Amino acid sequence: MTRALPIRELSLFVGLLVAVLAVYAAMGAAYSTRMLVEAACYAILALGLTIQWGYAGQFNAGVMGFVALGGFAAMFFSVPINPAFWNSEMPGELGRALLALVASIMLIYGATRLDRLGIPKRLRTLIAIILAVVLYLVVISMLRDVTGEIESRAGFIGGLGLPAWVGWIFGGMLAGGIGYFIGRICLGLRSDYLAIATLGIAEIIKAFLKNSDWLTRGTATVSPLPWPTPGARDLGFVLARALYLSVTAVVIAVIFFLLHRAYHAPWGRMIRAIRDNEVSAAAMGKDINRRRLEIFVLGCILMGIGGAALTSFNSIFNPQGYLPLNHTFLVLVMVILGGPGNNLGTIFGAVLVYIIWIMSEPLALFLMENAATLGQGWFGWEDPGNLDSRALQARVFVIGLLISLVLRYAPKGLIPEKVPRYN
């Protein structure tokens, strides 16, 4: 049996190509290539969310936190070494404080297991709480002393001076590791409760990075960050960005291939079975909690990689620059528009939404300026002023209108998930 030609998908991608070419014609190659690179980074983030939400029905509203972790890893591994820190006794002092932190966590964890030795649960809980408070005060005092010394003498600890792509890998690992501990705690929650929990955790991550001047320089930012490819000084803006775009395109292709194989494998069928009917899947002997944790961690890994790629491209690490609107809500819109659970639709949605997000400001400014000129010439109106800031707000209006139309007329996305049927 021959497979029908996917007319819908071809038509949508042809329209997307026309939109990209129109942006190139209107804005120039350098601006448009930068837009495509950022859209490709967002596509990686959207793929991470679509396997959580689309594959497993996990509504993660804390994408921003994992993007920030990926960006931190990209900064930490690629920024040159700070001799003022490493050529002093401060690394040893910081190491002792961190070892005390690890030991404290292990002691507290051990205290929560004292009931296995016959200690009553209430007494066990009391011991664990007292131990946690005491050790917290001790460790935080040690960290405050050493971090204050780092900030006053060295500014911050600096980086490791490794290639940027190493930071991408460790960005995924860091986001996945944090996602594992978050998932162990939060995946027992459902629906809106999980969204609220992940949203709060993302804000905690951002606050930690923003206030840890000894580690990230906080609001002072760290720049410039090196690229994994030759930069604009070597190749020029257009060629350098095109090469960066090629790298991100290869990353997307590898992720797409692996996810496509996983989706059509027994593992993917099991994940969809858990999403559609968790009770029936559990009755068939499936380990629900383990599989849900797997998919959550996998999505976080992709978000960390995407955040690292985006931060490296922007060449600046600014913890204050991670915003829920830009790094959570926008990714949600991409997945909703493209089609949750459909990898191809997610990539389409990421590129289309980012083009709309970027181009809505200059287009709105163009329309406002022409309207103001006509109003002055025909009716004698005064120039309203602040057109730049007003045009910037058009982004939110256009995206809100877009998502409203999609939810009304295409609730499953423009390229909805096609669940294979097995006889």
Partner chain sequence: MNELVFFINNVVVSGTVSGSIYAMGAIGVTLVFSIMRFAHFAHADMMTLGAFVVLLLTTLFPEVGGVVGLPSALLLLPIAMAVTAVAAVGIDRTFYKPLRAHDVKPIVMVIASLGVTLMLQGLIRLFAGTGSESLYIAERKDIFRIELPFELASRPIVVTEPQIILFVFAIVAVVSLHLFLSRSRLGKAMRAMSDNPDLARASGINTNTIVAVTWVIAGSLAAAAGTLLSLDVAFKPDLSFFLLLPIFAAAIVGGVGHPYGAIAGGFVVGFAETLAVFNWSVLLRPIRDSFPEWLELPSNLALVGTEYKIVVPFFILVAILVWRPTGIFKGKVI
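Can I get the form predicted together with the partner chain as well, since the one above is the form predicted alone?
FYI, this one's just the chain on its own, none of its partners or other molecules.
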């Protein structure tokens, strides 16, 4: 069953190493180390998706939303405190609005339980809906007043001034919480619904972060975000980035180790049994929906952590910078190409695809410029002018083509999941 020397894996990783060294030789150490750090952050995201898609067959089309939540948490916990906000009476007002929010949620929840007191169900539903609409309008107008004041007087509420890793942990928790909400609704139904719902929640999270200027400064962006390691000013670019890389590498190693143990534990066997044959797993007495929810939330937590690490590294929180293309489909390609359900394959896929992705931009530009010059020389074409942005659009096409080709010709990935057989 196990070969003495895993030749396939070894040769693939040696090839990857050669590619990384080639990038180092071509682009310089600072640039290449930055690329590696980003690839490492994407590897955390890809591990999150490989749990969901590879282990359990759930398709999450909204990785971007969970990444953005992680990024928001990293920003909120690590940015310095804003005295213009805390030294005024506005925290109290905001607290009152939030208390009103909590109180109205409890009131509405109470109203949905009125049938226990002997009130007919139809009347209960009517009361609950009317109460919900009225309280919603009251709370939303309170919040509008407070947030408007914060925006005009203090800019935004600032951060909490805590170390960056606190933000990473809370980013994971926040993403996991939203994942729980989505999973509760959709996981009992067919997997298509999950894809639609995650796609929607990702856009909503982005819209919220973009338009809540009081919380995130919206399009004005927040920067710089502190790093968990000494910054470039103390150590220089290469060393600082290498230090950051080692932090993310430790995070990946911990996640990898835990996942490896979980995968080979009875829990992992149960998860795979549910993925491969739901009916027989249910017949063996496994609580399918509960396990699915576990897996989905776990994947979302990893995405939150990865998103927080990525945002901290970029040192800027820009809600508009979260693109479905980069943060959802690129991660999807990493997982499918690397090998869904195989953690080593996922990490391999993450680094490989990220190198291709980063290098494709100069390459595409180079190709298009050549084509434009040739076209001008041979046929007298007019240069469209905005080649840069068009080269970027070419990448959208390439990612889509890559997804289709991999699904068609290599659905198990370059390093497929090893299914152990016991004779």
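Positions refer to the first chain, counted from 1. Throughout, rigid core stands for the largest set of C-alpha atoms superposing within 1.5 Å between the two forms. Since we're looking at a predicted model, the values are computed, not measured.
Is_shifted Ser223 between these two forms (CA, 2 Å cut-off, rigid core): Superposed on the core, Ser223 moves its C-alpha less than 2 Å between these two forms.
Core fit, then Ile399 C-alpha moves 2 Å or more between these two forms: Yes, the C-alpha position differs by at least 2 Å between these two forms.
C-alpha of Asn326 off by 2 Å or more between these two forms on rigid core: The answer is no, as the C-alpha of Asn326 shifts between these two forms by less than 2 Å after core alignment.
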